[in-house]
Amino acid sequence: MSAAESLSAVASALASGAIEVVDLTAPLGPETPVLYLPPEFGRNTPAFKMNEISAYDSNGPWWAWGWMELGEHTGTHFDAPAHWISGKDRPDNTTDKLPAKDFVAPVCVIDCTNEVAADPDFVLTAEGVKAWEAEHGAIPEGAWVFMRSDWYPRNKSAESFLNGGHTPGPSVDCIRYLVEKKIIGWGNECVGTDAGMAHSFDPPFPAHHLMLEEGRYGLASLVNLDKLPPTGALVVAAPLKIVNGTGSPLRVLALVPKN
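Could the structure of this chain by itself be given in the form predicted alone?
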């Protein structure tokens, strides 16, 4: 089958419902949980705010529009290499310079829901990833790897979602193993890509430090991972083309074949 025929087949499957589009994005609004840093770090991301310009009124009789206040890393968002000190010197490391081909990739979903239900501080290790591969096959180069925890229903409450810093994520050896496999990036359902306790790891925050150091990416605050199969789905995750952007809120979509 030619490339044109393959694309035509995908379009037909979408039209017929044989391929379902699953939205992996949390709503973005004033109630979106935001991670606040300790006081010694000074400034923080503000809560999302939409400011009105006009609403079919004297400021604009035929149109409604507004302007937004938000951080680059608010809600469901993308981490570019420039976000972390380990990736700051990489070439083309900001959202406006990343190759568009990287925004469409297959995804492997590792289900950790039972472990997280028993322990919100659960950390996925390299051994856990290898056990998943023994059942589902090797993680391919260029794939996203998402950690499913069913944490996302908590995002209706900042207190429950942030959970006092007790949130699941990957271990250092997990991320090292995935970097060696040359994945495109790592995704988590929590406020950031790392576990809440990752400040105590060596290096701290490995999903940030090790992934972004290698020019890979992160996706945080994902939802609906329970609607994806372990393998076989395709993810579209395209950040806004912000000049010198270290990251971006975005709409993450998955193309999922129906059984």
Contents of the next structure:
Amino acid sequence: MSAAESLSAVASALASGAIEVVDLTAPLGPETPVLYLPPEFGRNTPAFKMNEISAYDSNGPWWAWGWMELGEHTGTHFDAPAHWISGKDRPDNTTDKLPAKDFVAPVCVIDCTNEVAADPDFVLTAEGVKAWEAEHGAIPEGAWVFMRSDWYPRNKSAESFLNGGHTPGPSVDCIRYLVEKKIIGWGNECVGTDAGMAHSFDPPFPAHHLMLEEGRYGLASLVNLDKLPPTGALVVAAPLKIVNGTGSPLRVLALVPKN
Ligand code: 23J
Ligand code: MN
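The structure above corresponds to the form predicted alone; please provide the structure of the form predicted in complex with oxo(2-sulfanylphenyl)acetic acid (23J).
And the full complex, kicking off with our chain again.
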């Protein structure tokens, strides 16, 4: 099949529903939980706020529009390599300079729901990834790897979502293994890509430190990972083209084959 025929087949499959578009994005509003870091780590990111410019009124008779106060790392968002000190000297490491081809990639989804239900501090290890590969095949170069935890329904309550800093994520050896596999990035359902306890890992925050060091990416606060197959879906995740952006809220979509 030619590339043109492949793309046309995708368009037909989207129209018929044979390929479904699954939204992996959480609502973005004032209630969106944001990361809370203890004071010794410095400043925190503010909550989302929408300010009104006009609402079909004297400030603009025929139109409604607003302006936002919005952290780069708020809600469902993308981590660019410039976000972490380990990635700060990489060329083209900000959201405005990343190659657009990186924004469409296949995804491997590792189901950790049972482990996380038993222990909110569960960390996925390289051994866990290898067990997944034994069942589903090797993780291909250029794929996203998403940790499914069924954590996302908690995002309606910041207290439950942040859970006092007890949230699941990857181990150091897990991220080292995935970097070796040359994945495009790591995604999590929690407020950040790392586990809540990852400040105590060595190095701290491995999904940030080791992924971004290698020019790979992160996706945080993903939803609907339970609607994805372990392999075979295609993710579209394109951050805003913020000049010198270290990350960006974004709409994340998955194309999922239904047959
Ligand atoms: C800054 C410091 C620690 C973390 C984070 C940001 C994130 O999770 C983020 O949104 O990138 S853990
Ligand atoms: Mn982030």
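Residues that one form lacks are left out of the comparison. Numbering follows the first chain given and starts at 1. Take the two forms, superpose them, and find the largest set of C-alpha atoms that agree within 1.5 Å; that set is the rigid core. Bear in mind the structure is a predicted one, so any value in this text is a computation, not a measurement.
Core-superposed comparison between the two forms: the C-alpha position of residue 30 differs by less than 2 Å.
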